[in-house]
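As structure tokens, one chain now follows by itself in the form predicted on its own.
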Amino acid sequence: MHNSVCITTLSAISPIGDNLADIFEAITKAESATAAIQSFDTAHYPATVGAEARDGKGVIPSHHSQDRKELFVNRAFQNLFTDHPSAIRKYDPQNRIISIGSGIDYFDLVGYIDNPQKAWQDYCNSATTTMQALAETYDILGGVHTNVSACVASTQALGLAWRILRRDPDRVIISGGFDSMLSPLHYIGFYKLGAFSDASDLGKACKPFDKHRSGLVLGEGAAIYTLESEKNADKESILAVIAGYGSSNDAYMVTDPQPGGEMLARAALEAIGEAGITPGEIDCVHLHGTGTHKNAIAEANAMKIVFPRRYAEIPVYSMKGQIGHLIGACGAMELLGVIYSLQNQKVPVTVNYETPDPEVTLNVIKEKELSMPIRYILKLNSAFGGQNSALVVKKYE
């Protein structure tokens, strides 16, 4: 018999706030956080839009020598251990595990240009090194798993944590994701890929599923969670239950999703099957929704496979119009939207969705949140390399 895996505490640094109350309020207000970048000089860049992490004072500043994703995850860990000290410390250090997703190594391009006499390695920072340091700081001795599988990294990390806890319920796992591609080298790399939105209105740059969508906007931040088995969790603190997980690969193209959505649908159906339910029991779907043309087509086709009779009726939502695309951290950050839906029994508005696309016949919620009974949510994410991941998250009862 498998054990229920519960989300019991969380900590987040996001483009819409650094605490759960502010983040939930921002989701309710449905205001976009995409704007002109402030954290580095974009004067000579052909694109200038991003969704930068904020606290109560505004955009979180950093020096070019600082890896922003490291800054965010350090803050998130500190807040988690400060706000919920017993959630992890009630477990022996050997039973504490990290399973987290992140992005590619940071490279301080400005520092390297200013002082090229130093070795280029001196300007690099990796997610793995960051997590090893945090494990040492917080006495986490059960293992560190750092996943860097692009835009499914944090969803896969949560899926791995789910699998571990289902088999070994006496562990606690800190899981989630952290990333920032808002730095001179990484930002221009994404621009050269041709993935960025070309919208002139920066607040409406990312338009998931909209007929006039033109590309993605990069976001940044960190979202981490403590996962525990139900038998060990404080029942009053349980935020949600991860009920199922699935993963697949298109084997189609490095940068494009499989247009028919077949393998994305397979990941979704695997997660639904692992949850022990049928597709008919899913109440709404939180999609990947990047704001690109190809993503919307692929996700719509996957929905037709998973929900052949109601793909045009089941409510769907994407968070990226509001917070941008957090790449290695997107699934973990968007899990906040899932928890919001379960706790408030509402499907949020997909920010910037205005004009339906006849090629994408999905029930995207716009203008006003949809109040409805919600027990099970399907969460999908996809990535370069054809990677797909899915979670089924359940309201705790």
Contents of the next structure:
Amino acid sequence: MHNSVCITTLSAISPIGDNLADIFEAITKAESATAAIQSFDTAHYPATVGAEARDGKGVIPSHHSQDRKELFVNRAFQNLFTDHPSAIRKYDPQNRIISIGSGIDYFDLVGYIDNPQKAWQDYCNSATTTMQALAETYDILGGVHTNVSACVASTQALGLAWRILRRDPDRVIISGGFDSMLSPLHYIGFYKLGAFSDASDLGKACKPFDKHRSGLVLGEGAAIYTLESEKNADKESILAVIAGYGSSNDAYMVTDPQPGGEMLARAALEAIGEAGITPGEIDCVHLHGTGTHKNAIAEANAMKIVFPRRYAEIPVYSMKGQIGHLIGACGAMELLGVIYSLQNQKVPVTVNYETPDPEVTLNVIKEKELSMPIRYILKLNSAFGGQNSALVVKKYE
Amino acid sequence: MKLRITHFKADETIPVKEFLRNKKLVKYFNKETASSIVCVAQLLRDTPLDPFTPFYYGMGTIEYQDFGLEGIAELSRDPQSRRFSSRRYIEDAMPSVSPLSQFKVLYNMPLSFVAIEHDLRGDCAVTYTNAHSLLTQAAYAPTEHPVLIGASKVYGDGSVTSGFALIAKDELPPPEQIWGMEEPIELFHYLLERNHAQ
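And the form predicted in complex with its partner chain, for comparison with the form predicted on its own?
Let's see the whole complex now, leading with the same chain.
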């Protein structure tokens, strides 16, 4: 008999706000956070769009020497421990674990060029360094696991946390993700891949599943959750239950998803199977939905495999039109959308979805949120390189 | 358990083309990926794997880069002040950056290319530093069959070591024996020594 794994607290710094009330309000209003980048000078850049993390004062500023993803996750931890002081501290430090997803090391290119007397390694900052420091600060002695599986990193980090807690219920795990590719070196590196949206209207730059989608927009932020077994969780604080997890690899191409979506579907079906349910019990799907042409085709085909009779009816949603693509943190940040759906019993509007694509016959919700009974949500993410991951998240009853 | 460790010196050519079905993929490889491809090919030479064998890869701390950082830095300097110039960065340095460079800096590329080469489609993850994380992934793998684990490390001098093992869960060392091991590659040296000792 496995233990039930519950999400009991959360903290997020996102492109649509740094607290849950603001983030949920932005989802309801379907506001887009994609705009011209403010946190570094893009005057001569061939692209200028991004979805930068914001607080009540606007885009969160930073000096070039600051790794923005570290800035965000430090704030997220601070908020989590301030807002929920006993949620983690009720556990022995040896039973406190971090399982987090993130991206590639930050590199302070400006600092390196302006002060070349130090080695280039001195201008790097890694997710592991950040996490080790946070573990020390918050007396987390049960281990730090940092997943760097590109765009599925944080979903996989949540999946590992789920696996640990199912077997070892007396642990508490802080899980989620943090990332920012919004810095001169990483932004241009990603631009060179040719996956950026070329839309001139920056607020509508990312258009998941839309016929006129032209690419992705980078986002940034941190989203962390406290995961506990149901037996140890304060029942009043349970936000949702992670019921199943699966992962797979396309083993196809590193540049493109498997067009037929077979391995993505496999990850989804594994997660559904682990949850002990059938695809027929999934009420809606929160997809990866990057805004690229090939992603939409692959996801639509995966949906046909998972839901052969109702793939065109089951409501689907992507959060990336609103917050961009957070790469190593996207799954964790998009879990906020899942919790929103479970708590409000609504499938949100996929921001910027206007014109259906005949090749992508999915029921993408547009114009107005869809109110419906929602008990189980399937959450999918896929990575550059071919890794796929899926979570089944359940309403706590 | 089957275990393989390979090491290539900084000036040594990694003979990756000998082990690749699609030799055109070489252009995407950094040293870690090339070394991993060779190591896994040697490990699995006579061992056909179930394509859904879970596969976990441990990424070491970054001590080496070969995507052209020095060139980017030089081209991005203002000629007079020698300080960073955004204009020069975009107009002069950016054209010198190959689109392929991103494949050399993303941490899941060794796992992805090994998966493509050996058609590994099962549960997977890439962990970053500390051997304990790699071990934990394997310990919680959704299978009772052996799993494939691996790690590579490019050292500051440009030499590279890869270690891969096909290992059953009951062969994994207890976490307390490797606690504090900062580099995942150290796990494979530990397993090799343990094998010799037995």
